[in-house]
Amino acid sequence: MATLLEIEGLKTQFFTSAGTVKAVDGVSYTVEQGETVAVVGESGCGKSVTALSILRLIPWPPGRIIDGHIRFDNKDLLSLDEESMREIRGRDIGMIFQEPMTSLNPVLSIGLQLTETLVTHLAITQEAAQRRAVELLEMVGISEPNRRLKQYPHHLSGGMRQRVMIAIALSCEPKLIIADEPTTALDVTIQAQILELMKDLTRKLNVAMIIITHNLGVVARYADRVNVMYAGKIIESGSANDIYHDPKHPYTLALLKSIPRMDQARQAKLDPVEGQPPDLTKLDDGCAFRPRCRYAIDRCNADFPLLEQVGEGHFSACWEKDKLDTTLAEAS
């Protein structure tokens, strides 16, 4: 497969009265055509800021991309002017935001929000856009599409609003979709339906996808490759199989041990990740995870380890990566 997106050394910071927040601190990864890549981590680790950086939607002030390269379909996104970026947003890169009720405009009809994207990027007539909008709603499983086009977001359930967001993201047949916690506000049953829909449509249309999540169950079923983020950095990267069955970073292992497992006794207790995420304005040269890490050594206080290859396509940034007890993870 050809590389569609390449992020190299990306740094995005927010300059606040409390200090400089290093939200994204040297992130590098790639996405191949038709591939689904997951970005996993706790809230505040930089997942969403990385996605917004790709689309150059970081608000200034206080945020700014200060270093790195983002190459998409042989274009350097950080060197494009704003008009060129507007052509790429929605047309070549679609975005599914975390909360559809706040992402959809409450005073515009569903039909207007769908057709606006089509008319803007594809330069088609309003009538053609209306026909395409009906097709899109049918494709994402919304019944009575003609009637739904006249309705407003508050007329729809959470699951239907998310389906509308997926339809908008797919409307111009993009090459890449970024899904930022697409099922967070939905109940478990609807989550499964939305995820299956996204999986089927991206494979059918050969669309690459970056799925941002803290749900490791989503990663196991829907992702080809996984990037685990902590404190603005990618600390482990590999296939979904590698991450689940052979984790090579204490944080990844801690995440796996903290979730319920079907093969454990009902009375078994979860093993939570101890401590709190770090203050991103007070990071030093050491490993940011060391205050919460059961494997930390003196070297972790002074030097942050680089991502090193530990297997084919599998990388970890940990000085003690070969000494982890992965017994529980191996059963997952």
Ligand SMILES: Nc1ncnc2c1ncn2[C@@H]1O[C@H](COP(=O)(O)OP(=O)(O)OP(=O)(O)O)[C@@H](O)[C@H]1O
Second form
Amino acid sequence: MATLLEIEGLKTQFFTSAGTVKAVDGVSYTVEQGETVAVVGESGCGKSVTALSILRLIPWPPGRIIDGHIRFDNKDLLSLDEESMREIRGRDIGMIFQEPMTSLNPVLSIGLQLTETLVTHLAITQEAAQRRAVELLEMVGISEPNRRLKQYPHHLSGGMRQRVMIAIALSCEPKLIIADEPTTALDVTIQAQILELMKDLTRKLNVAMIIITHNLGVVARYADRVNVMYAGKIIESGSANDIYHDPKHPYTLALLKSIPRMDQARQAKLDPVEGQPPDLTKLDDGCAFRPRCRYAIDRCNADFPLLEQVGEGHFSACWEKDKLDTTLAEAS
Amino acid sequence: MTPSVEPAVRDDSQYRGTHSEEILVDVKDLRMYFPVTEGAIISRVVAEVKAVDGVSFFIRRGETLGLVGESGCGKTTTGRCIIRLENPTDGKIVFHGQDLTELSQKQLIEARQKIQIIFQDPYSSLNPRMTIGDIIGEPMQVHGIIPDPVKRNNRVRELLTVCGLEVGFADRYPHEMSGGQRQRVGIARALAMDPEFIICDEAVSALDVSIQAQVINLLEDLREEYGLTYLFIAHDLSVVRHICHRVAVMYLGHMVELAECDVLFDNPMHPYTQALLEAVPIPDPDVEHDREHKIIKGEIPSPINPPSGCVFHPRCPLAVGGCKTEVPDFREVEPGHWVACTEV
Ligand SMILES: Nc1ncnc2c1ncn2[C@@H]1O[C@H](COP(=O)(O)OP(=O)(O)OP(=O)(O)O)[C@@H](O)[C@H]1O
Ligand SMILES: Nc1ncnc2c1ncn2[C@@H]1O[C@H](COP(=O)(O)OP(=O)(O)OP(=O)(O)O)[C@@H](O)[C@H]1O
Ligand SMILES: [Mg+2]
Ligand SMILES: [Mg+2]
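The form predicted alone done, now the form predicted together with the ligand:
Time for the whole complex; same chain goes first.
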């Protein structure tokens, strides 16, 4: 497999009246062609800002990418002019967001939104675009595509709108899809339908996908590799198996201990980490997780541990990574 | 690969806590139809939304009953009817042997103190201009439970502590707190009335997993400590399996299945319950890898014009001719296990 996307040392900050928000603070990861990479972590840890940085959609003011490199398909995205960047967005990189209602234009018909993308990026005739739009809707499992093309977003259910978003994201045969919480707003049976559809289509068309979610079940079902973020940094990275069965960072371990299992009878009380994530305007040089960490040592106050290899393709940013007790604690 | 994150296996019964056999809440054939109107000036009723359409269940004292089902199936409406925030179209709600639907306004206010509700969005349910202390203290003042301001203040501080918040939060405002902290305030406010029964409507749904786990543990501790009874409305089935004694599943205004928690999850009988459990991804790649993903087709129909017969029949893999016309009884197929399906 060849590397499609390579992010290195990415830093994105927001300069607000409350201080500088270090939303993304030195993130590096790669995505291979055709691979599904998950980014997980709790609210506010910088998942969406990382995705928006790849697309160069950080609003200035107040936000700005202040450091790092992003290589996509042998292009240096951070040095492209806006015109070339626009071409990449929507053509080479498709996007699917949490709430399709906000990303679809409410006053334009579904058909117009689909054909617009096709005509802009592929320079094909209106007629050809129309035919392709019908094909795309069929591909994402929407019945009566000809009728649907004339409808407006509010005529469709949440699940249908997300299918339309997928159709738009795939319309120009992208190499990468960035899906930010694509099913969070949907019911579980509809979520399963949409994720299955995304999986089938990305496999069939060999499209790579970055899926951003806080649902660890979704990650277990669909991701090849997983990046766990905390306070603007990736703190652990590895295959889904590594992350779930052999976690090497106290935060990953804490996450796994916080979620009850639906497939097993209850064993004991949950064992969550105390406290809450830090304020991203008040980060220091130490490890951001240390105030909540059961393994913290003095060194964690002064030095942020870099990601180090702990196994093949498995990395952890923790000084005490070899000392973790990975059995779930007994109920007190 | 064998999992190394191995939970310590224990007899689980003691962890959910015990409950009595006394029935505290008894809901009988509850119906809530909302009128759908048309016309801005002279509005007329053109249809009805059958949000809850003949639902029956009971909750024992000290028990947590889970109420699950997808968006729009009527969970919140059921909860709002019990606490009489809605005026049910039909049915009985017996609390402590009293039918709440027959009480006068004055009697109702009294009965309602013992029933509290905690909402999903802790932000919109807290008045942004009041301090946390006033938010928690207000119901005690309004209902004259603790008229003395000094004593009331002490009680507020006590409640904050019980809910795991610093007493200093009493002087702060909702916007200065995180989502998890605001949810604790919502719980503290519900506890201020010294309730017996709390309806938790998606009370932990908006929280991140580590904070969610903290609040789940708090709810469990309070249940033990004060002998509380919960109706736990949620769409996250793993949380429901963890916290509930029994679980009820709704679909399009109807109850489709109700059973002991582990029975329901290990041996679901209704095809909808089966589909619902099948759809939930398990946070374990090995399990997911070995699982056959049978994905149910179609979407949830509108409650304005629900399917005839069994409301689930258009999506049901087991449907037979009779399902189109015949509304299945909610019957007890095994002791304590009710299912509304003719084909099981
Ligand atoms: N426009 C903005 N101005 C100021 N701060 C911002 C802005 N956008 C994002 N941030 C901050 O950047 C941080 C990272 O936000 P981000 O949206 O990436 O989080 P996330 O991991 O996607 O969370 P969620 O799971 O809630 O979507 C947060 O602390 C957020 O408050
Ligand atoms: N005041 C109302 N007027 C008209 N229809 C209503 C009203 N309240 C609820 N409904 C409808 O009743 C049905 C049941 O709604 P309810 O809020 O009880 O569902 P729910 O199971 O709580 O869903 P969710 O999981 O989305 O919270 C829905 O179709 C809803 O649109
Ligand atoms: Mg986000
Ligand atoms: Mg609801």
